[in-house]
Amino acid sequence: MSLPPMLAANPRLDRWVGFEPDGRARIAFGRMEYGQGVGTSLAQMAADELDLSMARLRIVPAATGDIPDEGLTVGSMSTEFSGPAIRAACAEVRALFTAAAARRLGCAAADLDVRDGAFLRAGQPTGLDYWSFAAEVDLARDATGEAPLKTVDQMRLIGENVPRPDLPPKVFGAAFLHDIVLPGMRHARVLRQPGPGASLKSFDEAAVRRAVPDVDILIDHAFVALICASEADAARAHAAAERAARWDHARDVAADLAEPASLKTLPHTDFAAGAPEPETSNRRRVTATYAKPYISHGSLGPSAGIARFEDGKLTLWTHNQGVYPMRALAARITGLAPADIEVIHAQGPGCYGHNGADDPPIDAALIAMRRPGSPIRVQWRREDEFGWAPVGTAMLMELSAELDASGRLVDYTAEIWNTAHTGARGTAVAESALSGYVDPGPQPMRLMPDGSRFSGGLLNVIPSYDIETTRTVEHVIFPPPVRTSSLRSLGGAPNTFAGESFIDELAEIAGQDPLAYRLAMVSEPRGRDVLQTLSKMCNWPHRGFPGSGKGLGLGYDRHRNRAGFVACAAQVEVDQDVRLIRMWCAADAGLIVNPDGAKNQIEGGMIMAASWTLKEQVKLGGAGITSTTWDDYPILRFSEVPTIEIELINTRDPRPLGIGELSQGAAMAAIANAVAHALGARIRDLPMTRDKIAAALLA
């Protein structure tokens, strides 16, 4: 039997399960915790394969050495990849211990259940439990896949509703990365380039002192740190260090190039895969072209980091997405080994993909080596945050249809523009202040499992529908004018905005209703039942009709064309502005762990696509980024967000199917649908501001 790939990448059972003497139950796995839940539903489904409490687990804090190492926590795949692994290794536990239990006893293993880590025979208690075993069963040892997992009927807490324990000390501050305080413990701020490549002309340290004379200043190349006893000393040190430096080679970064449209200028690389181009046809010929523009992360907070450099050995607390990952990178930049460097994660602002928490501990591990023996800790400002983490690409995506003389869509064309979705990991500014800009050169291809190439630009490119005829020609950007790299659902998102938003057009265009046109291109029995659910939610058969200042929307895929089915709808008022009413989601992700999260992340997905739908948009120009504070970046506010109502389906499917990237394409194309229905007009640019609605009307 095939292991689970987590598994089979850490086989050996001891990393994932262990019994200790205070009878409770040790659980490892290699997913960080940076607030979707996913540490409560992976606990659960450890809990369930143990048959134990969850009183009775203790999770291992993620650390480098004391976790398997599973990489990085992104794309909707922890439940999905860890859990079968965890459940595994669980499940391979359990029997074991059952088998020693039953060789005690003389029975049958059979003849053995568990409850709450203790052997029952024939319903009675024997004496014995897990702990009974802790040194006679060595796990020390590969799985081998041959346990039996739990059937879905045999569940007692998958499924359930419990509480998350990582909730508690984030309300009460005892949670986050950024209240550590360790003895002796020196606060740093790094002064940035105006741009990758530029050099530090001069530097005024008398001034600097003047303004805090106890800062310690590193200058090291151009880059420039500024060490203090306190936060707030650094911040004045920083402030002054900015007037005191002069720059040379600085960048100056066109403001018109934060419009998607200028993709189309720049450098690229063509990718072209699917159907040759189609023949001359009488077929009615349909295009549009969409765009998406240079998105922020926005997490609330500022990423920090902390490392200490003592006798040789690194240590670093970071908020990241993978503490190995992490390892790998400081290991590059500081040029230690990977054995030389622990990694502990703490919590954090959440990524939402690669933001910029792998930069301030890499700012604090090239502080601390050069300041040995005291805890560096480094916060970026909210500046920082905007202006030097890598942002979501900006992407161009002009689609064409052929349609049959019943109007549907036979033949679907998608030629998108992007730069790297995933570019060059921990290619950290300071990186480039020590070194002088270093070009990562573009990725090397990635390949699926079946020898395909990967493209994050090209998740949910084609809509998820039967269609006869599919091509996609991608137009990769590098290098880009700005650091990007993931950023939460990679294409999958925008091109799910884009292709639904057609597939709405050519229903108009086929003369028929936007659900029926859909439906009659869906033969997966999920997807047909979650766009049927959402009809029933949203009230879809009286939705009334085009251009009264009043919308009614939806949206539907398949997330990246081969996990969850998801459909939403929206309804909106527009009159200057566009006014979020209600939304709605139906969503079939299989397996549900923990209800309650699962609605949590769908519902957080919704209205981060709003957000992105209605407001967000990275401004360029000089050294870069110019949308550096939340007044030049505006997101949605608490009191702009909707009522939204949230149906799961087949939530007992025995296959989780990730639940965090799930939602944000189908809601952005949703709420487009909805204000094209009611302006009577469509909006392809993303944000849909006030001056975009105007253009429409007058169009």
Contents of the next structure:
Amino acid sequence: MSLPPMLAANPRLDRWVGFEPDGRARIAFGRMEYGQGVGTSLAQMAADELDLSMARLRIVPAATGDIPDEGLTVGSMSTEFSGPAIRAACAEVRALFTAAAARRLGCAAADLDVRDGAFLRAGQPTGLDYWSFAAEVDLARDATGEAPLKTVDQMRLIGENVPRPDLPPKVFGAAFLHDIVLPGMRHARVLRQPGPGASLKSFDEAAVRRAVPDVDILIDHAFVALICASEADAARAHAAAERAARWDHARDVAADLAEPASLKTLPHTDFAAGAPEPETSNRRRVTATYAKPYISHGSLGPSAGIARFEDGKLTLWTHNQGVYPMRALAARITGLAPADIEVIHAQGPGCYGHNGADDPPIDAALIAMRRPGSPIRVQWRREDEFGWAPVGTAMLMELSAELDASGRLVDYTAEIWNTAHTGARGTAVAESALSGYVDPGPQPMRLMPDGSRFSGGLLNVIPSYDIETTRTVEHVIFPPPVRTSSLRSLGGAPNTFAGESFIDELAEIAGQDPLAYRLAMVSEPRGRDVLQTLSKMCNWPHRGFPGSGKGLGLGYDRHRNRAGFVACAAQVEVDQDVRLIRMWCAADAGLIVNPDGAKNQIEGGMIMAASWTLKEQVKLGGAGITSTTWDDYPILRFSEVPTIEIELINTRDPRPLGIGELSQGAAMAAIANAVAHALGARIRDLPMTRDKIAAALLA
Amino acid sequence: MPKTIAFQLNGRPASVEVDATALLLDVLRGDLRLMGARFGCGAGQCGACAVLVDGASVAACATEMGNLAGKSVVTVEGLGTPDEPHPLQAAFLELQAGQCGYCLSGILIGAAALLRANPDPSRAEIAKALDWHLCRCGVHNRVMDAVALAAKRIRAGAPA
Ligand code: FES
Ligand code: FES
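Since the structure above is the form predicted on its own, I would like to see how the form predicted in complex with its partner chain looks, so please show that one next.
Then the entire complex follows, led off by the chain already shown.
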């Protein structure tokens, strides 16, 4: 039997599971908890396969060396990929122990059952449990993958609403990396180089010392750090340093590069795939262009990190998406061997992809290596997180379709422009300030297992329907005008916004109801199920007339065109602004480990998608990003959030399909289609602000 | 010039030697090591640092110590503890009203201030009272449900 890939990469069973003298089981996995509940889901799976109660588990805190290397925690794939690994490892451990217990008891393994770690025979205690003979079962061996996983009806904890163990500390006090205080810790801030080519022309150190007399000023090439006894002093020193520095060759980004239309003017590489260009025919051809601007991750807490360099060894504390990738990044930038770097994970604010989290630990490491001994804590400012963390790329989507005589969609072309969705992975903003920095150029393309190029831009670029002929052209812009990297769903949600807006436009041209038009193109029963469930939830048949100021719209996709199925609807009222009244979601994400946690993720994704659709756009200018406060970058607030109903279907399918990004595209599309229904006019470029509403009505 | 500022902190007398212009958030997190009030923006725009001052919710990142002499300050640590949670804290955990949780301590404070002034708030009143607070994970609806649940329990006599 073949091993799940994460288990194949980390095959030793004792990397995942162990039994500790205090009657608990040690469980280690390589996924980072950042508020999405993955730690709880994975623990549930482990406990279920081992037949333990949750209270018996001790989850190993994430640190290099202590947990299996599972790379980054990204792409809504933790339960889908890490889940099978942890389940297979635990099932095998349970089988090894059951076999050993059977030998001791002189019975068949099949006669034994496990309840909270104790072995039962015909329902009676045998006096044996995992701990009583743990020493006899050697887990320092490679997994074979031969132990069967539990079937759905054998599961006890998978499918239950287990509460999240990481939540209580967060409502009572200290809980985050930001709250860690180490003995002798110093607080530092970095004066950011205004663009990668900028050099420090002059720096008035005396002026900074007048503000904070005992500041330690570190200047190395264009890397300037202020190191102080307290966070408040570091803030004052930084403010003084901003006035004290003069730069040459500061970057000057044109403000209109913030508009997605500008992508077409930038240098790019083109990738075409799919069917050849269509022959000329007398079929009806329709085209439309949609746009989504640069979007900030907008984590609620600016990122932080701590570093200590002592005796040639570097220790980093991070709240990023993976301790091993952090170690690789730190090793590359500092020149230390990975073996000399330890990375410890702590909780942080939600990141939703590659936000600023990788950066402060690198800032801190660069300082710590030049100031060995004391732990150095770097807390980014709000302005740093908005201004220097990577943002999600802008996208421009030109869609064309051919309809047959009945109005059915038979030929579909998607031509998109974007920067690489994962472009800034494995980089830190501080790098370019160091001497000897060489711009690495475009990142090597990531290849999929089948050898094709991985492009986040192409996720869901073709809508999830039965369409005879499709083709795509992707224009990847390099260099991007601003640092871009992974943002929740990559191109998936924006593509579904565009594709599903377009489908509504095609339905209108075909003179058909948008739901009926879609159902005629979905043969997959699970897709039909979510659409039909949604239709009942939102009372679709009573949708009302277009242009009344009130609208109901829907959106549908299959996540990454291969995983879960989702349909969302939105009810809106539009006058000067869009008001979201209600939203609904029907989702089939396969096996649901924790239904309450899944609903929390789906709803959060819908609210974030609503915020993107209605409000958000990064503004550019000067050295880079000019929208550096919450006033410049509004997000959806309490009074703007709709009520939301979610229905999960097919939750006992044996395969989990991923939840974290599932709802976003369908939610964006549902809102766009509801707004178009309310206005009787369509807004094709996001965000749907007052100006865009007025313009759509005048057009 | 540092001076001694005496105030009530979570029901106990406290005093610190700081400049009158020092910010309450820096003093809480730096000098007093109370980490419940969180740094989110430093500009009064997100609500992550909210604390009660004489019962009203304020931004600790924008409150100078000089204004606090003799006042009562309550942080999320002063609302309740794991053993004796405030009804709000209990309701938030019961409804799992959180994802990353970074916004929660400020929201709990904002909700506590609301329930003092209005023990039976409507959903619209809860939304209005919490509108200053940002949450990027999107747990708004759960939060509003939890506040309504806690309000109901307090009205029924739960100690707050
Ligand atoms: S940190 Fe005080 S309001 Fe944002
Ligand atoms: S739970 Fe993450 S910001 Fe609110």
